[in-house]
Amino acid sequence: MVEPIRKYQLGLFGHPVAHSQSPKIHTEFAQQFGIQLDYQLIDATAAELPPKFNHWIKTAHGCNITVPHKQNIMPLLDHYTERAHLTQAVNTVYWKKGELWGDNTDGDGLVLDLQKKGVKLEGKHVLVIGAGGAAQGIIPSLITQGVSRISIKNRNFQKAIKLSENFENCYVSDDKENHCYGLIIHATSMGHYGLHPELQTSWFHENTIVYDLSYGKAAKPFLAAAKTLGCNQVYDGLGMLCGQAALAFEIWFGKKPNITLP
């Protein structure tokens, strides 16, 4: 008797999630190894997350977590990795010896994409706009790549201070700071509402690189604003999405997929 092929249940928790490319990306990864997936999108508000997650995960192989739940998910897990501890955010959940673990592949996924684009991080002064889970998720990986300094700019100044205190060589940028940056990273959710943070001409030099952690329509307002200031090297986060997804897939299945943009 031929045993039925196992179909692995995976998914993405967030709010909103309908726009996500994750099912397409992970299905393509799985096809490289002949793995069958049922990758679901689970929209959940902060109040809905605990009951929905606790019920769904019982029969799942693992899941991804996106905004706004990368920190909300942590109390629902048994353990999390050192990488997740440093970022205080989780984007990948997996089972290990019957217990739920959380990891964060966002920062390393960003680095993978920047390297693929030929961006050298060592020695760069980086501006991160935003101080939430997305920003915290990438800062440790930037530091390990040898950036010279990270400045954080956020509408809530105290939140930026709190984030900067978690890392060495990480500082808060205020309106009086007048620096040129080698890399400017947008890490807020403003683009999902058609908005972007204010940019200053003084931040840019001829080789400044601009990167929005969002992708598609959500990245357009910020990237368009950077272009109006003369920035030619602008990227959305689709490559990062694929990079972090590949690292998550490797956690779940122990196999490293080839990365191709959808």
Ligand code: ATR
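Now that the form predicted alone has been shown, please provide the structure of the form predicted together with the named molecule.
Next up is only this chain, free of partner chains and other molecules.
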């Protein structure tokens, strides 16, 4: 008897999620291996998340989690990986021996994208602008890659201090810090309001790379400001989005997809 082809139920929980690229990215990955997916977008407020997630996940192969639920999801899981523990956030949920695990592939997704772009992280002094969840999500992966130092700049200075204290080689940058950086990463939410943090000419040398964790319209103000200061290696976070998705796909299916930008 011919077995029916299994269709794997996956999805993304967030609020909002309607414009997510994830169904397109994962469906393209699945096609590379002849896997059939039903990748759903599930919009849930914080109050709706526990009942919706607990019901939906019973029949699912796994899911992704996005803003604002990367922390909210954690109490609903049985275990987290070391990466999720270090970043205090989960973007990928999967089943293992009947129990629910949470992992975070965001930081390693960024690293994967930078590697694809030929950027060597080892020995680089990195400036991270922002000290929220997006910043915390990438710092452990940068450290694992052997960056020499991470400086954090944030409007709320105390929040930057608190974040820096969690990691080695991680310091708060104040206005007296007079360095130039090998890599400048924008991790605030300002781009979603058409704004960007101020950049200083003294931060740049001729090989400084600028990366905005947002993509599309939200990345434009910061990347445009960097270009105005003469920086010509600027990237938005679309590659990171694909990188984190590829690593999630590998967790669910044990297969490494080829990454092509949507």
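Positions refer to the first chain, counted from 1. Take the two forms, find the largest set of C-alpha atoms that superpose within 1.5 Å, and that set is the rigid core. Note that the structure is a prediction, hence the values are computed from the model and not measured.
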The number of degrees by which the smaller rigid part pivots relative to the larger between these two forms is 12
Arg155 CA shift between these two forms in angstrom, with the core used for superposition | 2.8
